[in-house]
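Only one chain comes next, encoded as structure tokens, the form predicted on its own.
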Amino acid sequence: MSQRQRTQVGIIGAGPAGLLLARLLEVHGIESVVLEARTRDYVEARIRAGVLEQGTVALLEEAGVAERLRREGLVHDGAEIATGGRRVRIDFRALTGKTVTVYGQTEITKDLIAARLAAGGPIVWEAKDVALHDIETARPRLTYDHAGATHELVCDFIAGCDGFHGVSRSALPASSRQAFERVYPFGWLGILADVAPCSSELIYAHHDRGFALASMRSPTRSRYYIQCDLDEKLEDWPDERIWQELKVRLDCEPPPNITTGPTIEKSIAPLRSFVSTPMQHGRLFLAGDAAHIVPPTGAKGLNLAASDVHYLSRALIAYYKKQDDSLCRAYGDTALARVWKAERFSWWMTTLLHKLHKKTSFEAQMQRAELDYLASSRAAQTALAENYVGLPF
């Protein structure tokens, strides 16, 4: 049996991008329906990023979902680069007047879901075989299967927030779609452990054995990453080996106080830079990982999704409240201008800090020269800081 429903904005994907967009629209009285292929338990358990730009925090406050973030989030005034046995602190607050906040994407997702459901906003979990129709018309449609029935959702607009592997991007005409991609020849082994962080701020380490990152989720939960080969398996990395490798790669002055313990989550992820253009066609808009991926080195993935949502929410609010479609028409170009700057910074951080070349190569000497310049130049540190804390919307 087929069932038909009507809404103003159909949103595909209940990740942070889709949920934040739905919440911001809801604050302004704009209706939406969120379709999610996975279960709520699966979505709320995904381990993802945790460093938020001030602009992202401001959007969450605007959406009315920042109460727990303000209570539990860790505000960081800077971060450190470890290279050549020393730690160089980049003082975000002194250099830019801005900070970042450590608060896990998992927690943001939980907060957004709770707010959505408390306000009675619909989320369709386990929406299968989602398909987009008539995106070039004034009445685009979504069809999907749920609970044994086929459903049709008629919208004014569709927001594709369903990630890199979602269906939204493929709905754009192949003749106009173009992809730009860089796949990096290594991965990140990431772990979570219920131990105190080794430092009060993040440490990005460049080492002859490979990159490492010391991060955290709370004062009692640490997040670490190690550069590894793409063909390595988790069984190759027992906890003892991980902690030993971290102690080697984070060996610098002053020495971080690494507390070891059992890992509670462990994964290996590939790194890529990816942008698909255009980010809109007809009444379909792409946001977040559906349109672009950044390597996690620059802490830009979640923040770039929030940037898209900032532009898209403003465009839709202007359309419904002022009958002004100019921001909708400009959305793709406006969002992409900021996307490419974040892609550049993430690519630069990745190529600067990872082991990519033989130690005796010209390229390796250039890495060292760049790191030495960063350590000695306030101008270089300011450029890093202003990109890390987030360029203006």
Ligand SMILES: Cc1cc2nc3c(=O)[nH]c(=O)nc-3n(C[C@H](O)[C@H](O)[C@H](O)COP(=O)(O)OP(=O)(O)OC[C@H]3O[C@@H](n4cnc5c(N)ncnc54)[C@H](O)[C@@H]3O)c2cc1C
Second form
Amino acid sequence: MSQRQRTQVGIIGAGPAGLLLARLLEVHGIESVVLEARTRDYVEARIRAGVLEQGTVALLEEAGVAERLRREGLVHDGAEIATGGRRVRIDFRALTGKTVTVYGQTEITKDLIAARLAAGGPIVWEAKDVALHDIETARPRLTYDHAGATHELVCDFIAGCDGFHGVSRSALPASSRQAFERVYPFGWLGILADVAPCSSELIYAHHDRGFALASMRSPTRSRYYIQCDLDEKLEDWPDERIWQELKVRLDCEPPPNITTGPTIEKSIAPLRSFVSTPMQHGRLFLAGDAAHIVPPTGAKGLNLAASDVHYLSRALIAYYKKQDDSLCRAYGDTALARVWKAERFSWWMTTLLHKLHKKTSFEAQMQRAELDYLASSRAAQTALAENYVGLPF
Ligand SMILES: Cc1cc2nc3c(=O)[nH]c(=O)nc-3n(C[C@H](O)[C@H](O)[C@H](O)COP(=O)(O)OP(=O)(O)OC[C@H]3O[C@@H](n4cnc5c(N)ncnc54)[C@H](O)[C@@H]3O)c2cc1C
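Pass me the form predicted in complex with the named molecule as well; I've looked at the form predicted on its own already.
What follows is the whole complex; the chain from before opens it.
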């Protein structure tokens, strides 16, 4: 049986991009329906990003979902780079007047879902076989299967917020699409543990054995990452080996106080830079990981999804409230201008801090010189800080 429904904006994906867009539109009285392939439990349990730019926090405030974030989020004035056995502090507040906030993506997702449901906004969980139709017309449609029936959603616009593995990107004509990609020859082993963080701020460590990152989710929950080879398996990394390796790679002055304990989550993720252009076609707009991926070194993935949503929500609000479609027409180019800068920064941080496979002696010297320069130059530290806290929207 087929069921037909009408909405203003059809949103594919209940990740941060789709949920934040739905919420911002809702605040401005614009209807949307969110279609999500997974269950609510699955989406709320997904452990991913955790460092928020000030602009992302402002957007969450605007969306009316920042009450818990203000209470529980950890505001960080800086971060440290450990290199050559010493710690170099990058003072974000002094260098840029801005800070970042540590608050888990899982918590943002929970806050956005709760606000959406409290406002009566629809999220269709377990929407299967979502397909896009007529995106070049003024009445694009989405079809999907749910609870044993086929549904049709007729929209004014479709927002493809369905992540890297979603269906939206491939709905753009292949002849107009171009992909830019770098796959790095290493990955990140990430762990969560209910132990106190080893430092009050993040420590990014460059070490001969490979990169490590000491991060946190709360004053009692730590998040650590270790650069690993792509063919390594989780079985290769029992907890004892992880803590041992972290102690070696984070060995610096003053020494971080690493508390060990059982890991509660462990995963290995490959690192990739990816941009697909254009980010719009007809009445379809892509936002977030559906259009681009960054390696997590610069903490930009979630923040880029948020800045795309900033531009897209502004464009849709101007369309509905002022009958002005100029921002909609410009959306892709506007978003991409910021995406490319974040791609550059994430690629640079990754190249600066990781052990480079097959690096020639010249590349190794360049990496060392760059780290020395960063340690000694206020200008270099300002450039890092300005990008890390987030370029303006
Ligand atoms: C393992 C991992 C670790 C990460 N760690 C960090 C980090 O430390 N720091 C950082 O900044 N970034 C990190 N990221 C990146 C960050 O999490 C993403 O950039 C962010 O989630 C992007 O949000 P999004 O809404 O665009 O996409 P997603 O979060 O991927 O959301 C897409 C949603 O669409 C749904 N979906 C997919 N296909 C369909 C379909 N066909 N139909 C309907 N729904 C569909 C998915 O189930 C998902 O809920 C990490 C990513 C991963 C995968």
